[in-house]
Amino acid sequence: MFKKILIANWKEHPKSGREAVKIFGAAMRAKTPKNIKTVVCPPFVYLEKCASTAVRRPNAKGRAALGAQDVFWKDEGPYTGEVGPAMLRALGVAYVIIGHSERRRWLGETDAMVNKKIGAALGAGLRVVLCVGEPAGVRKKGIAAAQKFVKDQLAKDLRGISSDKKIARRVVVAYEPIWAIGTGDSADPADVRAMAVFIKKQLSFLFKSPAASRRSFVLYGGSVNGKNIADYLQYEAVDGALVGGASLKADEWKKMVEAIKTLR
């Protein structure tokens, strides 16, 4: 069983399929021990190319799993531009990021929409990476305000989701304070640990299981790179990282994997 998860969110990068295959291939070749799970989430247009790369290297040591950056809540229908969970499964996608703050901000994604996407993704057998996190204005009011904001997000996003332990295990929460995403202003590691512990307690309540706090994976995302990742993952409560820009650089990805390997 893996202990830490490292997820690459490529966002709207790179510009060509050739470059996407090159970056994904580097992630596939990275020597990753069995206790570290790596997941790469390219844009939709590169998923099939990356899936083909994974098929060509079926025995790659510690090979990366394939993830998507979003999903719709219907498998098919008159929904122009959308991609359903069944389509992702057919491509070999195992994980899907849902509720990233950039989608909430730029595309008007609401908690109600996030909730429907989570239900559909889990119903299709996908693992969900639910993103939550407070904006700068809330954070300035203190940690208690930040925790209340995240608590409300979790309650709305996971409303009505089955408390079956098999379902709960397929929900990963990524704590990404909005003010730290892509800004270079990363959060204090001790504060991230405290938030991770808080989120796990909330998951125990929402999934109606005290054991959920032990089984749940909580990641940190927000200007994570090879230099600072160990500062966050040194804490047992922080189970991994959701990485943006740094995940597109092969050398940086390797540094992050190596940094996690040194942790006990």
The other form holds:
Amino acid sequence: MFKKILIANWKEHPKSGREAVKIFGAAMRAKTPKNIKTVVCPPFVYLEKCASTAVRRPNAKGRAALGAQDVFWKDEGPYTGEVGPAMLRALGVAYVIIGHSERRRWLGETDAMVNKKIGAALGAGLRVVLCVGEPAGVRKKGIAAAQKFVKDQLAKDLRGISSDKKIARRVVVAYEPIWAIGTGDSADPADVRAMAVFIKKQLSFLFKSPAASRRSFVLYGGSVNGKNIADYLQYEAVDGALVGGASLKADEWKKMVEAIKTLR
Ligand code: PGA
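Instead of the form predicted alone shown above, give the structure for the form predicted together with ligand PGA, please.
What follows is the entire complex, opening with the chain shown before.
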């Protein structure tokens, strides 16, 4: 069993496939011990290239799993521009990020859409990285307001999702306060720990299983880098990190892996 998960969210980067293969290759070379699971989520157009790079290096030390940054809720049909869960599976994709705040903001993604995507992705056998987190205005009102916001998101996004043990285990929640994303203003580690514990409690409730709080994975995301990652992952309740900007830099990726390695 792995202990911590490190997920790279490349967002809309880089501009060329060549560069994508380079960055992916570097992530594959970072020696990752068994207790760290790494997942790389490139834009759709680079998934195939990255998948074949992974196939060519079957014994690479840091063999990263592939993830996508989004998915549609139908496998096939008249849905211009969309990519379905079966297509991702066929490419060897294991994880999919759903409900990232940037999609909620720029693409008008609602909790109802997020909910449908989660259902479809889990149905296809993918693991889901569900992103939740409050905006600055809510956080200013205090921790209780932030918790209420996250609780509401979780309830809406996971409504009706099977509480079957095997399915629930495939849901990873990334707590990403919006004000911390890409700003350098990373959240206070102790606050993140408290939120992770809170989220696990909600998952137990939503999945109707006290054990879900032990089994589920809750990550932190928002200006994580090689310097601060250990401040978050030192806590047992924080099972990993979802990293944007720093995940595109080979040296930062290495530093993050190294920092996790030293944790006990
Ligand atoms: P960041 O992004 O690490 O660049 O803040 C995190 C994310 O949006 O997943």
